[in-house]
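The chain below stands alone, shown as structure tokens; this is the form predicted on its own.
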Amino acid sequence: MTSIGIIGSGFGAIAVVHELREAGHDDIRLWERADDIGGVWRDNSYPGAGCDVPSPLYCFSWAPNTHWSRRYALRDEILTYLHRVAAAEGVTDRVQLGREVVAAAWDDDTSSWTVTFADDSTQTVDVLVTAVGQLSRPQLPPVPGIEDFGGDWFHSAEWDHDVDLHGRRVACVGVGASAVQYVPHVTEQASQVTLFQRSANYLLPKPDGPFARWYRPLVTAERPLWWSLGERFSLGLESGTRTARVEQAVALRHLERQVSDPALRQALTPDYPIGCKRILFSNDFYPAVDQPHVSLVTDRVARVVEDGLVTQDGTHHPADVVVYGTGFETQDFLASIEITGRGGRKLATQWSDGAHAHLGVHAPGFPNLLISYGPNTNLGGGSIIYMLEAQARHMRDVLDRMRTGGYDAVEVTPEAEAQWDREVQHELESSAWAHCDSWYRHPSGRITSNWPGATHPYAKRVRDLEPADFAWT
């Protein structure tokens, strides 16, 4: 029987499992470098940290949630439902916690990946997978002192939940998509709130509230539209379409009722398409910001000192608390692991000038490597949940193929790569994304992130599994 190891054991691992366990595929493992399963989920634990793909789409297609309390489901029910469904489907049992695998290697000889942990220790599998997501490692911005800060500091995806910000000042810099989310609870302890604005957001309206216990059952119900919506959503990445403008329209128009000073809005208006940067969505940023005790900077930090931070202006702003809403190490893509194929190619060398992978799965010259949630696999609309589902079930064709033909290893073609990136890097020519500079964007210039549409072509594409793309040894 295949041996499988997966790293991670987010949504991505989960949908992997299940897939696979489904075609009796039975001798997986998975590796987690945390104390508890989870992902994101687990790791985000920010005051207000949330989702902002409705909760009927944000679950597993073969594992609605009922339990749901409101139509966008907040960080403690994401993952108590991660934690339910990793349990039915044998996630828990299988998992190997505190195991932070550093590198992997393929060899030849017995076709098999060892994999090598932090504690230098090894296990070898027939097939790896990897589930580590795109958004996994957080980033902290390059400006110099951070460590001098004399204060309280912290990354808010390493939320330090000991830290008391009630009467104290509080600066956060970066007000992106986790910012919109923890910043209104920020503002409601702090005594004063600095924000340091790169760039500036659209911000669409949400429409949340809680449902009706009565309704939680049937919230199911609601999954083919918001899923209709979210394809319909994502024709507004799309430069120049009359969706675009229409949405476009909607976030200045969302910006104006909410916020009343007018060189305030300006500030926060976008100087870019929209869909060029991530579409943000929330009803309480805009009237938080808003707020005497609140104020929003512009200016660059050029440097933190031990009792605040200084812009390139040369404006001391004083702070006794720094939050980091700065993102993830977005181009990492498993940079952090150092994988090594066939003839003793480095992955990292391979994706030097950017990552890129067949179908977002498969990397040429790493035989029996599966990559989920790769490159150009990341959405601008829609639930990512969608997305991993298809990834898994052509993994689990491509081990089906494997097991029936007898063969000991497959790996795609660099032709059917390359033909691959063509395709997908012409679409995203037209995209929104091709107009600015964004987290989706390699310093080369490549979109590696993003997946040019809607989630169904890309479902469709890969149902289909394509013998002819691959080498079967």
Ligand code: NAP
Contents of the next structure:
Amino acid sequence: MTSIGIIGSGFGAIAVVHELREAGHDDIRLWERADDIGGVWRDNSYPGAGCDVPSPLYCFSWAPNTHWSRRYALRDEILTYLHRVAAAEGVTDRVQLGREVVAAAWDDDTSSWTVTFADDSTQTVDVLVTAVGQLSRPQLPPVPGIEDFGGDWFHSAEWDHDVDLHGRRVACVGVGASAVQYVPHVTEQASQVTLFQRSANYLLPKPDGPFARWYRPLVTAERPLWWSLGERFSLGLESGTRTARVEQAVALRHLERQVSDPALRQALTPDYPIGCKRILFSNDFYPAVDQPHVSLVTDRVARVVEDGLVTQDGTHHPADVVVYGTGFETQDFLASIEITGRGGRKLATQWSDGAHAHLGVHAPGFPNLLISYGPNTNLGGGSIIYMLEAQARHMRDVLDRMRTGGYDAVEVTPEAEAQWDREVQHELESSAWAHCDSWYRHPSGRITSNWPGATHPYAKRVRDLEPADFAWT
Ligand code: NAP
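Form predicted together with the named molecule structure, per the form predicted on its own context:
Shown next: the complete complex, the earlier chain at its head.
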């Protein structure tokens, strides 16, 4: 029986285990570097953490959740769901916790991957699946002095719950998807809050609210509606469309309604077309910023000193606590694992100008390596779980074909991968993401994170397995 090793234990990994077990695979093991499963939902415990994708859509199609308590679920509820599904799918039984994979090397003679862990031990599997997400490595800004700060400081993805913010001066660096969720909570506790914003965001109102108990079993009926709205929303991420204009008008009206001070409103108005950076959803961020004890600083942070931050104009901003909501290292896909393929080639070298993979899943030169949530499969709208499911089904199809054909190895051809990459990059040229810098783009300019357009065409492409695109050995 084919042995399969999966790196990670978040939603991507669970989707893969579900599909492969349905197909009759049983020799599956998972390696998780942390001491619990859960991926980003385990790591991100900041106050207010939740999902801005409606909960009826933010679950597996094959495991509908009739327990959601509200339309936009908070982190604890999502994590409870994830744990429940993981147990039911046999993930919990198969996962090896505290096992950080640092390297993986392909052996042509045995058609297998040898995986090396942080403690130098190794394991060998026939097929290696990476499911480490795109947002697993917190990023601090490259400003000097971070370590010299005399007060408390942490990244939003490593929230230090032992630090009491009550009555303290809190500096929040970065105003993105996470910050709009925790800033309202921080402003409730802190005596003074300074927000350091490099770029403003478009914020849309969130049609949130609790679900009545009697309604919860019916919540799944909302799924098709939210899915089609998500598809439409994603199409608005193509530049200049009518949907984009409507989204922009709604966002600017939301700002106007919630922020009375014209100067603050101006500072919170983005200077790029909508969709270029991730569109955010919040009903309480603007009111939180529009308070006397909160100030918004748009000058860049130049350095951190013992008792605060200094901006480029020389102003010193005193602080007792600094929270860095500065996102994740997104461009070095899989860089924390040294992956060596056929003939000693390194994945990091192959991707030095930005990651690219056929269907986001297969890299030429790396047989039997399947990537979940790989390059160009992230979304600007809709649910990533839909994409993870589509990839998992595709992986199942690939392994089915290997089994029925008696093949030991499968590898995408360089031609098929290059053709896919050309098509995706061509589509991306007319996307909103081409008009500004964001975590979706590699420094080379390539948009490496996102899939262009709606999710349905992607699911269709990965469903129609094209055997000629691969070498079957
Ligand atoms: P983010 O959205 O990438 O925001 C990072 C913030 O830090 C931005 O304001 C960014 O400014 C700023 N920043 C980054 N580097 C900086 C630097 N060197 N100096 C100053 N400012 C800097 O990060 P995040 O809030 O952690 O969210 C990351 C992703 O996680 C999201 O895009 C989303 O995909 C996911 N997420 C999802 C949800 C959800 O509800 N589904 C919630 C939270 C997070 P610029 O805008 O100028 O780059």
